[in-house]
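What follows is one chain in structure tokens, specifically the form predicted on its own.
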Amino acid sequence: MQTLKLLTAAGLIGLAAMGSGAIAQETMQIGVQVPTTGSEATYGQDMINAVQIAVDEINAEGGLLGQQVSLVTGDTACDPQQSVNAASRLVSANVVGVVGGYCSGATLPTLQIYGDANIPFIIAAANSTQLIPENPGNAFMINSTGADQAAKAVEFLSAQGAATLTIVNQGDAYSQDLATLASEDWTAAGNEVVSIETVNKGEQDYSAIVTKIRSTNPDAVFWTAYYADGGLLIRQLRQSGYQGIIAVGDGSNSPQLFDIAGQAAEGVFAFSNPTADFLPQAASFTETYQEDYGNAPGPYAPLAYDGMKLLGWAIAEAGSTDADAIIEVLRSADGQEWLAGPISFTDVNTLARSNFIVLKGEGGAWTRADE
């Protein structure tokens, strides 16, 4: 297995502070900012994963600006303060950039610490509408946002013929945003939202919420939050009796929610963001992947991968470390393609199109539903 080339902040800090000024003139440092612990701690994994390929790449072809990249990462554990003292820690390193952000709620507060510092930074996974009036111009979404995904889900689960629905949240900036925009949406389309249900992370029984699907009987339950909790959500569901359609938002796109929910995730659906299997693009990386790892990438890997080559085309572009050059080249991506398809931006620095898709539940793994 490849050797990452990995140094923490802290650890970054302190090599610094024990006279290794060669680091930081002979590398140029960019920031990672993902959960590396905690219950979303595989999809933080796997996005460094794909970042180091790209670094690896990069590196091989000389590096950017004349000099060598490597990574600093930061751990937000997918909460909000947590992720405040990672994204201080990767500012105090210095990076000239920073590529990551998987859950909304833990990169909504990092926003403001980045544009302070303005720092440029490309948001490769939350995809709130939440982050957008906090955005001080700096961070660049390159996943679809939440009303994108929402705008999915009703126009598929309308053709399955569903007219009521029960949406189930956590609370949290990504799950809330994405329920709230789904109701919105469903309703508009002149159907029935039956109720929408928030739910602590973490829970283990769902029975009250379970009963009252049962009791209501929807045609639909939409899950707007991670997988950890809806694999669990889905599996009491089915064992309930729930013979309707269950759906899930792309916070439940891992293989793993088959782990989880077990012969209850067959038939499930999955709004969610271009995954490598589906990526034809992607069959290298794929296989370097897999060479480097010992695994297949995650749901999130061609978007991390995608961030670093955008931030490292836009540095090359630039042909400075100078932030307010960086994030100029940036605003001016036109079509830029890597793995997950062109990358141009709106004029509130989100993606300027849909990259959903449709995946259904069949033989313990994701197929595509929409094709």
The other form holds:
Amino acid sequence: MQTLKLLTAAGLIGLAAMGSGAIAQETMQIGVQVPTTGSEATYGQDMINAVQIAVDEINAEGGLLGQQVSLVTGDTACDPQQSVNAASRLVSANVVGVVGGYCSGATLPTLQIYGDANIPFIIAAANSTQLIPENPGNAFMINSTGADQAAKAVEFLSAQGAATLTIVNQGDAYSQDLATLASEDWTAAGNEVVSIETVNKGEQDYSAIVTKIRSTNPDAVFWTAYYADGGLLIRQLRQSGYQGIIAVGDGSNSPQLFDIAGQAAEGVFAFSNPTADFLPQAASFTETYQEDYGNAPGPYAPLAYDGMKLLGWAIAEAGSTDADAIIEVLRSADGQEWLAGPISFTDVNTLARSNFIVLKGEGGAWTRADE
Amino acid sequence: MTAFDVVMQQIVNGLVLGSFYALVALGYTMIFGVIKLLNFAHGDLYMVGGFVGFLVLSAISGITGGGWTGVAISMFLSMIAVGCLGVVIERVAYHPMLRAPRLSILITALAVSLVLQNTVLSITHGQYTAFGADFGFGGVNLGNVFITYNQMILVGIAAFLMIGLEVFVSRTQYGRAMRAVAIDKDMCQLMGINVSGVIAVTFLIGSALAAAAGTLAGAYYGSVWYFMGFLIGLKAFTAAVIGGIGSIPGAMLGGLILGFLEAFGTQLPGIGSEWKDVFSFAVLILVLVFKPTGLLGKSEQERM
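Previous: the form predicted on its own; requested now: the form predicted together with the partner chain:
Starting with the chain above, the whole complex follows.
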């Protein structure tokens, strides 16, 4: 179906090109850097879809600087090595700017590449605080950082009456960062961290760690990594009879968590960046997305859409494709309302407010838990 | 949970994990025994086995339900399908290389592994697929030690397959031929043994065992994906080496030892769980240093 649509679209573009005849129609290339394969491919495809909607809207309004916008995809597979290749590919495709960045670990090594090439980079999802010191100044993070999430997690879990906490991460930039921050905040709040556990990505059997958790029986378990392995852990925790609170970070707030963990995902709390379901102003975006792709927008769709729109705005304001001018405009963003809320940046190019909400698994879907 | 409960529970965990390692390690060790090839595609046959099991279960769960009957049937069919795939791989990729230097065939095995992984990757787009088995969480509670029925059935099936294999290898004509080929291929040929037939049967059985483990893992853990064979392939290889590569009882022993090492490695006081693999692989190095043939392996005399 999607292929058919693409073909139709390609055909139409072809016709349009023939129609315009002599007018040289140059397109402006924008890079999208996300994982389209591997365990996080769902998120990546979702982000591409959302960026495409933004591009369609921009093109319908006449494009940018008189040029139509087209996308070039770089697949990071959520792997630091592959993301370097993807970034180099986008650089050699002469993109004007890049939107995306999902896995922090895979985004980290690309910062330098875009920095050296002086290409504006809107990081739509990745939010490890480790990205901040590595940012050469051309990257802008429009998702709240791990520090904001850790603060939210500690505040919420304390309010739920938990005093002891076990944190499980996967040893990658994103989940380890969140684990460390949450652990510091949790101790600072006067609570006890029972242990911080690290598991291998791609491991299927968590029984040993589950037994360890059950033997110390903390009030809450906080999984800071991604949904695919998180689903397995949650399932095995509940199977073993663990009855405490289970909370997961924003890398696990996917609907797929319910496929993998099944019944065990009921009652699990997730910290989440603003998703389309919980943004009243996103109703028409959700409708367009549903129409174009046949399913509901995923968790990072609004941010990816905003990232593209923000970049488009900056290019239009700058009046040229000159990177320095675009970056200057992005720095001056002063809290205009976008789909996921207002955007303005701190001195280190991070979002100047916390955008986290709390969700709860109920009946095989996420519902809002903090309102 | 008291310290005793924790130890008991970790023994149960180690037994379940060790059963998976042992089933996969058996194929590694059998194939190495017969053609001296480290079949790096073996972990991927485990993965393909998981997917075939999933497909069969989706097709039949309307009739059988997602319980153990359905899983047993899908396991059986997956074993046949992947066993045949193993034979095809041997015929197409390895057989022409049998007389080539060892390194060439090893590289071929890596290529086969990549082909299998990437084929499944492009079909599934790298997505996790929920397996769809439906067992419930029931089990037996011995004090604080909890053993689910699934774990019992799983270990039971693994034990049954391993005993079956042992009987096959030690009591049947084919088994005897297999052992003979492992000792001296050329001599077997002279004695009128159908060597390529024996090699085919070895691949059939080895791949079928990997498929059984893959289907059971999918059903037990709840999902399958294209990369699930990588880590277990590595671990099963480790298990085979610990037990003595080429030795069938060695693979079973090695699998169980590795399962226990991982379970208890997580529990080591004062050491975080991130050290558990360091612990397992350190034991591998120790075995290689002090008993290079593995625990149950026989030292092979260099023939002139």
